[in-house]
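What follows is one chain in structure tokens, specifically the form predicted on its own.
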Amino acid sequence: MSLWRSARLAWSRRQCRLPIQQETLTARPPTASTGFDELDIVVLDLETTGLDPRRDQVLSAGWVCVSSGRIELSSAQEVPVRPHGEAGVGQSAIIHGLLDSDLADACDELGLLQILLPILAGRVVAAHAAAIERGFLRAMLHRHGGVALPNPFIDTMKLERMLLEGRGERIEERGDALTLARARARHQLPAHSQHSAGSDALACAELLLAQVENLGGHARVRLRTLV
């Protein structure tokens, strides 16, 4: 690990005021020279009420983790988020079908960091549309004295504008091409099923991998090509 990048994570660690993720925060992540093959990755995916990090709640995440470049399948969880205020689920319940009923028993947002945090230390997070599950994630470490996360994303929607538009391929910015779905169409992966946190993180698994294929397979990618 550079210099730079040891003294921004001690500067992380002196900011931090949430107990558990100061705990996580001695794990280093992994430079940019990586292989893929000695990646260890958590595929992550958050359902959510909306798209706005500082008004919208989380109300599941799912994950799996990804390590010497195979989806450890025994590593996938799915834990339900019990929404805080008066406000519930809403009408988001309409895409991912999680009712108020369904999360009453639920943990809430800190007790998600609590189980979530551990997992996420020293580790690269993927996620198809990164941005929204990073926001997200920042949003409630900001709530709860946690500081940004150290750790490097992979989008694989970034990835899969990369590789068609390295094949010449005009992408209609307001289509659904790079839809998690439509990506794995185009990798001949099968239909999945959509909006369950759990079945979300394993199917951005398997295109991210079918993906690293694309770029020029398992050996020869490194970090710093993904992210």
Contents of the next structure:
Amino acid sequence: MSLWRSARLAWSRRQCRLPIQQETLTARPPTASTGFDELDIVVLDLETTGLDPRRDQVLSAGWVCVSSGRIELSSAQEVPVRPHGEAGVGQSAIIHGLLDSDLADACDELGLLQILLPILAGRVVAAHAAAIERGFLRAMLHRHGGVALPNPFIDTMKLERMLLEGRGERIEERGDALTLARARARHQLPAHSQHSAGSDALACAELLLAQVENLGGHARVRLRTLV
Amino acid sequence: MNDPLTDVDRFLAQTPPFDSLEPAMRRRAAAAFEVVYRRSGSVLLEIGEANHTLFLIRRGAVEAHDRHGTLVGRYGEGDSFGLQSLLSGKPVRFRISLIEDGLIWRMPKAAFDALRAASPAFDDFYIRSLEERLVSALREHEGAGGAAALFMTPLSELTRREPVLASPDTPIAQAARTMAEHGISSLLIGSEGSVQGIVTDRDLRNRVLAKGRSPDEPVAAVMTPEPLTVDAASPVLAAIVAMAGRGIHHLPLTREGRVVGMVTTRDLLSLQTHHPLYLAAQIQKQDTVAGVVDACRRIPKLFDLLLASGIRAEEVPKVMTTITDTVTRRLIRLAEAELGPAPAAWAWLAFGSQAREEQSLKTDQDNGIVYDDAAPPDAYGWFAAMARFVCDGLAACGYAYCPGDIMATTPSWRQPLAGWQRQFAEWSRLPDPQAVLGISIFFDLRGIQGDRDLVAGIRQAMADCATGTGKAVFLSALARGATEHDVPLGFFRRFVLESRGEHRETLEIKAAGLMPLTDLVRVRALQSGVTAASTLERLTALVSRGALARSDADRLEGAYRLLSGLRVRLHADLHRRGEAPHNHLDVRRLSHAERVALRDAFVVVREAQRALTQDFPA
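Moving from the form predicted on its own, what structure would you give for the form predicted in complex with the partner chain?
Once more the chain from above appears, this time first in line as the rest of the complex follows.
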């Protein structure tokens, strides 16, 4: 690890007011030249009430880990999150099928961070349209005294665009060509039941593996190709 | 809360053997997998390497090739591979490579072993021997217990009569007319969904005529309300108990609350007339050909009932052959009554499936006559007349004339013993497999009626064919013929996979399995001087002579029982649907267990073929 990166990690640690994150900031993120088979990845999906990380809330988080190029199904997990403040689930219940009552025994935002941060430590984070997960994580950490995550992020939607453009295909700008379902179908992956954070995370992990094979194969692809 | 492995679990729930796991255990199995994605062409297992992983295909397809590059299998979604090396700890025997991009699930050995230790059902799937797997695939279809008790026949098999119903306000006279029109002794009152009562012949006598009631009154006034009903799936025994216990003679059958038929005491009495012993006795009693023909009309019904009553499917052909033998013997007796006593010692011979005791519904006749060499010259006419009488009689009973004229009516197949001996000696000089195949039917031979010594004489001639000096050419021609059948590799998705990688939608179970097996067992029998005709008897004899290892015989027997049983079940299905019997099994109708067992059976037959090829090199 470069001196610069070590210094930045140490600085983050000093800035951090969230004890659980402080502990995890000792884990070194992988370098850009790390091969895919050596990467520890957590594929994450957040179900939220909307797209604005400052106003909207996380309803549930699902994830699954990939190590040595394999999805470890035993690591798959889904955690429902109780909304903070007075706001209930509201209109998005129609989309996610989550009702307020389902969330009665869920943990709160801080509880989610307590579970999630140790898993994120030292891992690459992957998600479909990763900007959303990244934004919500940043907002949640900010609210609880944490600092920005040092983890590299892989966006499978961006990878899909790259693969399509590499093949010289035009992508309909406003269409849904890059949705998780469409991208999976393009790689002959089986249909999956959508709109559960856990099953979406798994679906995204399978897509990532397929994309890596199409970008040169698990034995050759390096992190820099993916981020 | 959602389970992130819902999709994983859903897939496992329909994938054997995971489908047999308790939900909690299946959840554990799901978590034990790791997922990889590999592109078409990737090699997943290489010959000679050690394997510590169970592979399950979630998406895509793989091919297995042996070290000569020969295709030995192809597997699709839901199939597992790598089992043999995983279970035995021996090096991988086949190269497994993807032929389509795919998602492959891998379970490490430690997790696999933990699951086996935790679930007996799961463990059982892997540790059962090949023979057990072959036979148990058949059993899955069959009812509880193996008892061939007719009493256990489901009531729905007994009656096919639609229920006849009338509304409660129907006048008694109209109800009686309806009963007369349908020729029935009882009438249900109400609707199919709700039976309110029943009126019987006896009610019309006791409650209407004897009481002087008006025939214009509604039938509801004289019906027995809320009659006892039984579920159509209950065994005959349940109906007997119910009827005897209450002194009733009519029992409406229901399925899911709707009335679907009626069983009467007369139906129960007629049940025993379908019993094979009873049918055989009936045939024996007939004094005319017409009577025998008439009794034979019940054979298809017997075929149905045998299966329904819980007899093992693969035993059915033996029972069917017993009936054919009985019919033949009865016709011979009737012919003797007409033609007078035989002019010389003689015997009636059966060839092919009747000799092997492998008959199903609809079967051709293959027969012949042997008589004493010392028969007087004018004996010819008597034997010709006997042959005509019996063959015509069999044809009238539903046993079609042999298209190849292998019948006692053909002079070549109606000969003195010396003629048969000459014939077999001539055959034994046939050098070419095609010619040999044409006559292989004669090497399945059984005496049905008459002089045993004559039959023994022919069998000796048959044994000499193969074991005499200088007869190796004949035997190897026969062996080559037996190994030329193409036995499928197994199944791939909804197709039968042929050895050259081609696909078919149906499995011709006779050509693809039964015939190759029968042929190769026949060669082994001839090679060792075994003259028994049935495949199972031949296997037993081969083992007792030390000509075949017990384990090989067990495997062949298992494969034979499976193939034979599936064929019987196919014929029964076709018969029920009113279709003509054929041997094309629809792959989509096979259960997973049957597919696995059939694949095993093909392996058994192919290995036996390979051994035969080694013993008789071209």
